[in-house]
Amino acid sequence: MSGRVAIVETPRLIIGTWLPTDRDLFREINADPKVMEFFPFRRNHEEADAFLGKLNGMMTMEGMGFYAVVLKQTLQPVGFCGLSHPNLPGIFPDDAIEIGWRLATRFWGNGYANEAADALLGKAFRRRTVDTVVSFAVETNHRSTNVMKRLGMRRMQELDFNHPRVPDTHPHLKRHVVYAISRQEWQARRPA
């Protein structure tokens, strides 16, 4: 696998550390208007490279951080998925865990986001300290909320919020909806 450390594997995917050769895909994702439709900005190459460096510094073997999602068959990266603390004081508790993902558009529609996110939920829930994982997206981002629903996450309307880091110049991106899944709910979805 040429230096990549796998954190978790699925039938089709390797979720693991980033390699220098993943940089072009990461740049593609961060510059694509469709991928970044619900973000107030896109990143140029230098900004994407700096963000990738930041993500590399956040990763832990326990599954925290945003990892490369790679096709097992070709070893081609398709995007990223990960677990992190949302760092939104007053909205989520400090120990909250969120799951998120982003794939290059050419890989949409194959179930890769669901497969990767489900594997990372499993990793999170096997740790005794994690009872619930949340995910959130812009209210009109139905692609992301559909992934959340397919993962078995439930809408937590009482937790919906206006994202404090979205600038006032993008009011249509402020309102975020929240979904959550508990360890028990995730386990109930496992085959007997």
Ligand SMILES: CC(C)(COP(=O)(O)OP(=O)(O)OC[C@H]1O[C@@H](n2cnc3c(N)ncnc32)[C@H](O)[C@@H]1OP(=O)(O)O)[C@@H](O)C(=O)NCCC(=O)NCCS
The other form holds:
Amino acid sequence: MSGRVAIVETPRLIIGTWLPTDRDLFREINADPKVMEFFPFRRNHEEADAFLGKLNGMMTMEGMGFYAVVLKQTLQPVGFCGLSHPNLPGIFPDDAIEIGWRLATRFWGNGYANEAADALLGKAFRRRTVDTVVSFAVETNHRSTNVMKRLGMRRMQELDFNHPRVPDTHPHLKRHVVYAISRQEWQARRPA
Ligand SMILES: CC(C)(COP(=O)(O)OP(=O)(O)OC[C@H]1O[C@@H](n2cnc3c(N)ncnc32)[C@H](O)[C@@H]1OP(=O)(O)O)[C@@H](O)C(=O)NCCC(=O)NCCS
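Could the form predicted together with the named molecule be given as well, to go with the form predicted alone?
Everything in the complex follows now, all chains and molecules, and the chain you saw is the first one.
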């Protein structure tokens, strides 16, 4: 797998570092209006390339960062999944950990986001410092909230918020719903 470093593997996926050859896929997911339906911005090719160039440097071996999600069978990249700090002061504590995902539309409907996220949650909860992982999405982004539900995340209605970085030009993208899962809840879902 020339050069790609896997952080975690699942039955169907390799979750790992990015390669220069992932550029076309990364451009695709950043420009596709269907993928970006719930984001108030798009990235053109140059911006996508610049962002991709930074991602490997933002990763830690404990699982923080936005990782490439790659099909084991074909070594095709399908999107990303990752853990990050939300950086939303006053809404989440500074050390909160968020999980997120984005796949190219042609790979939707196969359970890949679920499988990658479940593996990364495992990574997060094996760190003794991580007790809870949150996830949030525009309230109408049901594909994303369905991933959260399938992962066993709990709806935290009292934490729902209006995203401060969504401009007033996109009022329908402001309201975000929050889900969370604790280490104990995640462990309780593991087979004995
Ligand atoms: C959010 C997103 C990653 C979800 O993709 P997805 O394909 O629906 O989610 P999964 O990869 O977990 O696949 C689940 C689907 O695959 C189906 N599936 C097929 N085989 C499966 C398998 N072996 N295991 C689990 N699910 C499987 C499930 O039934 C489900 O389909 P359904 O929603 O029609 O019931 C995708 O819609 C996306 O990239 N959206 C744009 C970016 C975005 O909004 N990101 C989130 C921002 S908060």
